[in-house]
Every structure is written in structure tokens, then in C-alpha cells.
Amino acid sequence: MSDIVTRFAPSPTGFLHVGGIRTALFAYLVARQADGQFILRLEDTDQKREVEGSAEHLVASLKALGLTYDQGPDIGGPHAPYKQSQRLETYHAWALRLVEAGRAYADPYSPEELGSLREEARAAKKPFLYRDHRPENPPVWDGKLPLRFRSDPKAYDWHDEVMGDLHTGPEVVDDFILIKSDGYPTYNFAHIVDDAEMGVTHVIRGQEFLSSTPNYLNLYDAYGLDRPVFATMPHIMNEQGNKKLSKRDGAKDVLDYIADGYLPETLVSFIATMGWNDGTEQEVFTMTELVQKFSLERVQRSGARFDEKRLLWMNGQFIRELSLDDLASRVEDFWPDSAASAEPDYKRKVLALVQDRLKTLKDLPTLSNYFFEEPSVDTTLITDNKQLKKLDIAEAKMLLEQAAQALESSEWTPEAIQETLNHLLETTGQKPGILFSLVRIATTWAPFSPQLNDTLTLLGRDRTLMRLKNATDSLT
């Protein structure tokens, strides 16, 4: 196809989780590869389930990840409006075409009568099919009764870009509701009308819609519509891989991840590689690389496991690749309060020092607070340390005193400090894991910090020696 059009069509019923983001991302990549159109459409016909503010939140989430769309509810486009609740006249017109062709009829049954028919089928151990109970003389549809599609059951064969060649028999095709009694269309009807009007060529959606595809194909046939390209996304599974990921498993709002210090680039790369790879060993992709390399054919059919540890590792990779200027612009809201009055140049030096240790931007206070204020002494960092707890108090105090004496007469450059520390290893006979860890903790009182000689250089001689003395006095 020369003019590729894809769409992301979420319901505004809550935050955008990773499954929805992956569908949006893949639709975006397919469109961008072909220099086509990517549409955002809000499927808000289930008014009871709509969450206030959710539509705005969906838009903010896509924009935060750089998934810019060409048509949408907030920017318009040639097929506006892009909210289904604002397109009711369009659905009504399409529905009347089916009524006039004898392919749709008013549903006269009450919910109680339908329930009774379902119970009869259950008692007979038969699947319930509405078409087995079509009214012989349905009333004229006046818009107040539900409108049902008069299906033409048949077997279907179709190709899915992810799931491969698929086949179903006529028994799965049924008379489904097109327009509800409240005048709103069902998803099953509205999305096909919208896709046809908006020229959508590729329908990329979640696995939960796969079982309904034969009904969709039947409706395409009734209208004489060409089928789009189908691509069904498998579920994203929890970390154990034994069930679909849910909020209960820790699935978070994508904006919450960003607020927690994850980069948008990380989230895009991580989500893209859940169930897709380019056939190489590459694990981290920029958006540019994804646009170049992505293909629906390489999306796996089985569910992809959500691995929080891999997400954290990947975020560290992306942070290390940022220029210092770029990183500085992103961490403004993550500095500790103690850095508020610090000189910009000093903050920049601190950031350059801790960049390699950041796994999320939210780690910045832990990694940098001791550069701006005196840290609280926490001797458990020594007594609970696997190596240092072997030292008795007297031995630890003596090592700290020796370190202070050696550093007091050292030149204050990273190279000179490292040479002094190395010489101290020889004179004390200690291992680096003990001596360096003890000095690091005594001067930062942090669970982890950058390389020791660089940390001490930035802290300065006076502050380093003062903290070593305070630490020595604290060990009792």
C-alpha cells in the first residue's frame, strides 16, 4: 500500500498502561516507516466507564513519549471529529444503510428475555447464538431499541501479520449489537465505520479482539469494504510470565514512570522490545533506529514478559548516553533540597560525577545530597557491611585516622588522591574492598557513591578531613 494510515484508538477509561502504549508505538512506527499518517481516535461510546480527565491524560502520555500523531481530537484533521461520542450522526447514517439492505433489525427482547434464552442454551449445553432467536417480525427501528446486525454466517480465512494464517467456521459468527438503546454505537460497529471513513490501512490492536474478528469480517462483507491489514498484539505478561500484566502486578501509568525518573526514550525502547527484536543481539534502540528496523513480521506470537529489572538497567544505559547539557535540563526537578543554593557550576560537576551511577533520575538525591550538606552518620553502613563488619571498632578507627593523616599531606587532585590511597593500601596491608569502602562511607554516609578519588576531590580537603574525624569519633 502506498498511503499507509494507522490509528491508536483507546477508550478514556483510565491511565495508559504498557499494553496500550505498545499498540500505539507499533502503529506509530508502521506509519512513520512509510511516511504515512498516524491517527489518535478516542473511542468514548461507553459513557458509564469513562473517567474524567482520562482523555487529556492519554494525549499527555503519547506526547510525553514522542508519539506525535497527525490527526487527533486536540489537533483536528480531515476526518474530524476524532471522538466517537461526537460522531453519532455518522454511525446512524451507516446503520440505516444496513437497515435498508435488510442486514440490520431492531432487537425487541428485554434484558430479562435475553437472560432466559441464555439460560436455556446453558441448560442444553449449547453455545448461545442470538441469530438462533431472531424475531420473525421485528419492529421498525426508531432509535430507541438496540439495533442488531443480521449476520451471514460463513467460514473465514484471513492473514494476521503477527498471528499468521487463521481460520474459523461459521459457528462463531453471530448477530451483534450495532447501536445501543442509548443511541451510542458499540465498539464492534463504530471502529469499522471510523476506519473506513478515515482510510485506515493497518489495524493494530490487542489479542482480546481476536475472537471477534470473524464478526468484523462479516460486517466488512455486508458493506463491501476491503479488509485492512490486521496485526494482533499478544498480551504483556507479569514478571512471572504466568498471567496477563495488571495493576495488581505493578503495571503503572506511563507518566508515573516518567515522574519516577525513567526517560521517555527508555520506555519507548523497553516497550518496543517486549515481544519484538530485529534479529540481532541489539537490546537498546533509539526512536530513529526503531523507525528504521521495526517490522510487524518480527513481533512474537506468544506473550511478552514484563521485566522491571531490565527496564531499570535500560534506563541506566540511556542516562549514560545523554550529554551533560541534556541531562542537566532533565534533572532540574530531581535535585535534593540541599542543592537549592548551590552554584550552577558546582552542581554541574556533581552531575558529571554521578551520571554513570544513575539508574533513574530519582536516584540523584541519594547520590548527591552529601555534596551539598553534612550527611547524617549511620554506622550501620559499616556494621552491616559484608566486608567491614569483620573489623573491630579499634581497627576501623585506626584505619580512618591513618587515612586522614595520609590525605592531609596529599595534593588534591584525583590522580594524587588515588596514589595516596594506593600507598595507604601497602602501609596498612588492607584490601581495597575494606579500606576504600570504609573511607567512602565515612565521607559520604551513603549506600553507594561515585569513584572514591573523584568524590573526595569534589568534596574538598577540609570537608573530607572533617568527615573522617567525625566518623572516627562516632565509632564507639
Contents of the next structure:
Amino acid sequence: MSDIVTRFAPSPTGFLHVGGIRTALFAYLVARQADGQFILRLEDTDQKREVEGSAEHLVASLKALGLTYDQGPDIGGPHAPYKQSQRLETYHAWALRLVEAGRAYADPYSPEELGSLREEARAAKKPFLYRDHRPENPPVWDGKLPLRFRSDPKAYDWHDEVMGDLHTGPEVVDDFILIKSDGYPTYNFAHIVDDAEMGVTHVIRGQEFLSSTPNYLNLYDAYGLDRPVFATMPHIMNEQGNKKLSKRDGAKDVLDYIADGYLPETLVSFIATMGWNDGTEQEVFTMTELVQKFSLERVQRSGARFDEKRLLWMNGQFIRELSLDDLASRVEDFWPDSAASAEPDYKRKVLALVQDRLKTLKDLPTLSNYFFEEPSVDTTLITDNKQLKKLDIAEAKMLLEQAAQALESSEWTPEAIQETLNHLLETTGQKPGILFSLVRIATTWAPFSPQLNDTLTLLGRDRTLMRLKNATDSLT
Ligand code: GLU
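Could you present the same protein in the form predicted in complex with glutamic acid, rather than the form predicted alone shown above?
Everything in the complex follows now, all chains and molecules, and the chain you saw is the first one.
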């Protein structure tokens, strides 16, 4: 085991969106590739923003994607507890160290007083800084007033693995709140205490914390702590790339994607490749490959785009690669109702046929229903079909009858059926685009289906002939 420690530190304020998952995934990969530790820490110090059930939801989402953590609220670990609301004494003790060193003070101002101080700064066209208003004789900190950090403004140079070399001047460093009047620490304070106590070596988090980093550096200095490695994740943008991805752009909860028939492997690969590549043209990665190849330096600085079409394409790729056994175990909840009493062996054959056409597991009913029950006839599939609408009804009926005749005496293997159909092309003088589409639709009434000869083989001769006859009768 190495001493690399990363953490994912979500606040339980809602569902886990793709941006959050990406941060978690990258932190996971950095830990795994170094044989280090990956920690889940719940940052639940903002009680007003907490959403009931979201902590469980976060845990379920990480588990669903295989992002197993080595330490966390539900499994414990050497630095337990991993829930900030259960660590208040720790923050208090760390805060007292600053108070004793003269580096923190009780903030005596009421919100109204602060409001008028801000107003004064605005009128004087000066930036408002708390440190310009430090009380001369601050009251003793009794835990009821907010506790504010007494900063030591200076310029900073630091390196961010993603954002590069950064510099800020002393003007951005200010006194910030460590402990709020409700006794809970701020994120700004608590995460530094926890990262230090938990031995976190790499802080991987979203862009929204970048502007506060000089203040964090100032706090590291005040405690004499070594800085961790910083890696700031740029925002994920909508498909057009013109604004931050939001729910309105269709970004769903990861568990919803799974319920919609996306594979966890797809989500992992898709999320990893939003703003990261390995320097080659490779687009699809397994978790094992990601652990080998991922590096923070190759994460792009500019916002990556969320392209749902790419996600769908990638899911099809992953589904195709699954062994039939694996696929069978994953589609158990996706079969159409009509398959309820079908023989397992028959279902396997159906699955083998449709596997390459599944884009999500949810496509299974549409792609397979006609193997289990009589499809309802929808002649518009013929009359509105680009190719088939050129045929007049009489011609179409005739072709269907000829197909039925030929198939009636054909042997019933995929090869023999193919031969029969090829022969029929010759005798009718039709193109495959017409004849095969017509037979395919007349036997499945589905917008897509697997290869015609395979489909007919599995349907069996009786059903094929019956459906062809029904189709002929329905065309008027
Ligand atoms: N609790 C912060 C959030 O949910 C985490 C930031 C961090 O990883 O330090 O955004």
C-alpha cells in the first residue's frame, strides 16, 4: 500500500450528477493506481441544505458504479467517523488551537452591522474585506458567536494538476468563518481539518472551490500543514458547450441511467472520457484500463461536454462486448411481460439475436416482443416505408404469398432459409431492400429486427407462415 490518499467528499444535498461522479471517479482512479486509499466523507455541516435520503443515495450510486471506498461512513476506518456532523469536537479542538495562537477571533457583528460595513465599502468603491474590520477587543469565543480566521494576507504561487501554475496576490486573502454560530464548522474549515487528520494527499474537487484556494493556503500555513496536491475539475458543459450542464440539459441521476438500461461500465467510461483522454484515439475504456492509464495531467482545463448521443453509442458498444451469460443476468428485469412464461433456453436464443442491436437494456421489449406474442399488425410500417411504399398493394400481397410458398417447403436452418430467400429474389426480380424488408415487417411488425433468416429460424415455420398469411389478409 502506498501513502496516496484521496477522498470524495460530497454534501448530502441531492442526487449524484455526472459532475460529482466524475470527481469521485478520478479520486478513485488516483488512489487505485497507486495502491492507495480512497475515502468517502460526508460533508453534512450545512443542515439547511441537507436533503433527506441523499446520503444513502450517494452511497448507492458509488456502489452501482463500482467505486468502492476503503474508508467511509458506513464501513468505518482508522479516522472514523466519516460524517462531519459527528466530528464537531475535532473541529472545536482545532479551532481552539487557532484561538490560543491569536489566529482566530469571535465575530461580534450582527448581520445588520455587517450589511452597513459592506455598504460603506461599496460607497467608497473599495472591495469589502472582513480583515479591515477586525474588532479591537473581540469578545471571548463562547461557541455562540461565529469564529473567524485571522488571516495573514500574502501572495501565493501554487500548482494545480489540472489548472497548471497559479498565482494570486494578497488582496484575495481574507478572514473567513471557521465555526458558525450554530456550532457547525464551515466547509472552508472542516475540509482542511479532515484532510489533515485523514492524511489526504490529493484534493480533487470541482472548480467552484478554486477562488477560495488562497484562503485555504493561508490556513494550511497557519497550522504549519503541508499542502496536498490540488486537482481542480472544470465544469461539465451542456452539449452545445455554452453553459454549465444542468438537469434541464437532460443530465440525470446516475441511478436513473442504470434504471434506464445503461451499464455501469458505460457510465464509468463515458464519464472518465468527458475531458480526459489517454493521448490516443481510444474512446472506450474499461475500469482496469482506466486504473492503468488515467492521469490528472491529461484532464483538460476547459469544460468537457456532455453528449448524450455518445453515451448511447458507447452503451451499445459495451452491451455487444458482454458474454451472453453476463447479458442474460443483467436483463432479467428488462424482458417484456410476454416473455414471462418463455423457456430460458428460448429466451437465450432471442437475446443472442438481439444483443448487437440493443443500445440500452430498455430496448429489449421492443426488439424481442414479437418472439413471445403475436405482434399487432400495423400496415403503416409498410405503406409509410420509404422503399415499400413504391409497391402497390396487389404487388405486396403477391410477394408475401410467394414468400410463404417458398418458405413452406424450405428446410428450416438459417442457411437454408437464406438460400430460399435468395432464390426468391431471382424468381421475383425484386431487390433485397424490398423483398426482405417486406417479409421482415410482415413477420415481426417491429421497426427493427435482427437478420431475417435468423429471425425466421427462431420464430419457426408455423409462426412465420401464419404471420405472412395474416399480413397478406391485412393489406387492403
Ligand atoms: N462538500 C463539497 C461539495 O460537495 C466537497 C468539496 C471537496 O471535495 O472538497 O461540493
